[in-house]
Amino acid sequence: MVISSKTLPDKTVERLSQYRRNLLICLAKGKQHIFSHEIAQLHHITPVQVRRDIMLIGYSGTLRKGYDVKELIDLIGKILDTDEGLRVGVIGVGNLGRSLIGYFNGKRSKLSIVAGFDANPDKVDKVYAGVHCYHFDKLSEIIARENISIGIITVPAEQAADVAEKLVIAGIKGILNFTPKPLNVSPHVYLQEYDMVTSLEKVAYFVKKQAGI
């Protein structure tokens, strides 16, 4: 088994987190091994995406079998995920930052939330499913504290880049930024944008089309 040193796509990236997600499911009810096809239909895609990406990484399975499920498991672990761990940082504690708080607490043993900022002081100070709360006054050096290196940023998108700005000051190498506000950073940032309006849209055109609306 041969890790890839090389730098995955991000689509590819994508993927590998979604089998992972699935293969856990498959382990947990017991199955040993799995093939091509059968992670594909799990997915919505073909055996050959499938198969393209689980070779980008150094694995192969066996033509009786296919790929063993643990073993896979743990490669996509060693690909993904950091030996010691990453520390994450959700900015903006309103409905969204607490639902993603208690939702991914817990979920991945290598990437955990461990603080939440907001400038309201109703929500300073508070623990959201064990993730306290500062003010956002505190940002750079909580950051630093903590050894945060990932910030989501889920505050009003009139606020987006102002927040962004500090988190690169502050020294943080990934953002997530769920606004709906489009953000500029330094290329040694990495930026993932997620626009829920535009997935909803995404949605409903493809229903339109399917419903010959």
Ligand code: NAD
Second form
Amino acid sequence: MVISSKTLPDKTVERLSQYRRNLLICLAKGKQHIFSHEIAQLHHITPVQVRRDIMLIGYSGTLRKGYDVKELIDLIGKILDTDEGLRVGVIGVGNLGRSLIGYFNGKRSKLSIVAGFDANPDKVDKVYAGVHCYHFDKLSEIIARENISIGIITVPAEQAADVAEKLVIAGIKGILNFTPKPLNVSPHVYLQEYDMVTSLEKVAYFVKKQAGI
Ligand code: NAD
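Switching from the form predicted alone: structure of the form predicted together with ligand NAD?
What follows is the entire complex, opening with the chain shown before.
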């Protein structure tokens, strides 16, 4: 099995993460092999797309049995995870920041939220779902000390650009931006924008079309 050192397309990386989640469920149910059309059905995509994604990571199944579920999970793990895991900080420990901390911790052994940051003194030095909240002024110091490489931005939109700039200066490698403010960061930092409003408006558009409204 050869693991490709080439950078995979964004959408393939997203699908690999989604495949792994469902493959883990299949494995827990005792399923040892799976065909591309079964994976495709779970994800509402074509078997060709599944085979293309899995070929890109240098794996192939057999005609008779399909893919070995455990092997595929392990291989996706090798592609997506690092051995030691990556450490994450949440900037803005408000409604969304606290929900993410509460939801995410414990879900992925190779990704852990290890610190929160907030500008509100009432939140500083409090612990949310086991995660300490530091004052935003300590961002650089804590990022270096805790070896944090990913920052999740959950501050009000008007603060997002300033927070992103400080994260980049502090040496962060990846940013997940939950605010509606699109950001510009150095090309050395991987930026993912998550826009809940667009997702909901997309659903609304298709509901409208289907209902003929
Ligand atoms: P919130 O007001 O509850 O929380 C924002 C937090 O950021 C507060 O604790 C505030 O003290 C802190 N903050 C403000 N400026 C800061 C700074 N410069 N540095 C560090 N901390 C700072 O807001 P929320 O509902 O959690 O939303 C946060 C962001 O996420 C917003 O941009 C919002 O549009 C977006 N968002 C929220 C939701 C949601 O479900 N709540 C959904 C999608 C997107």
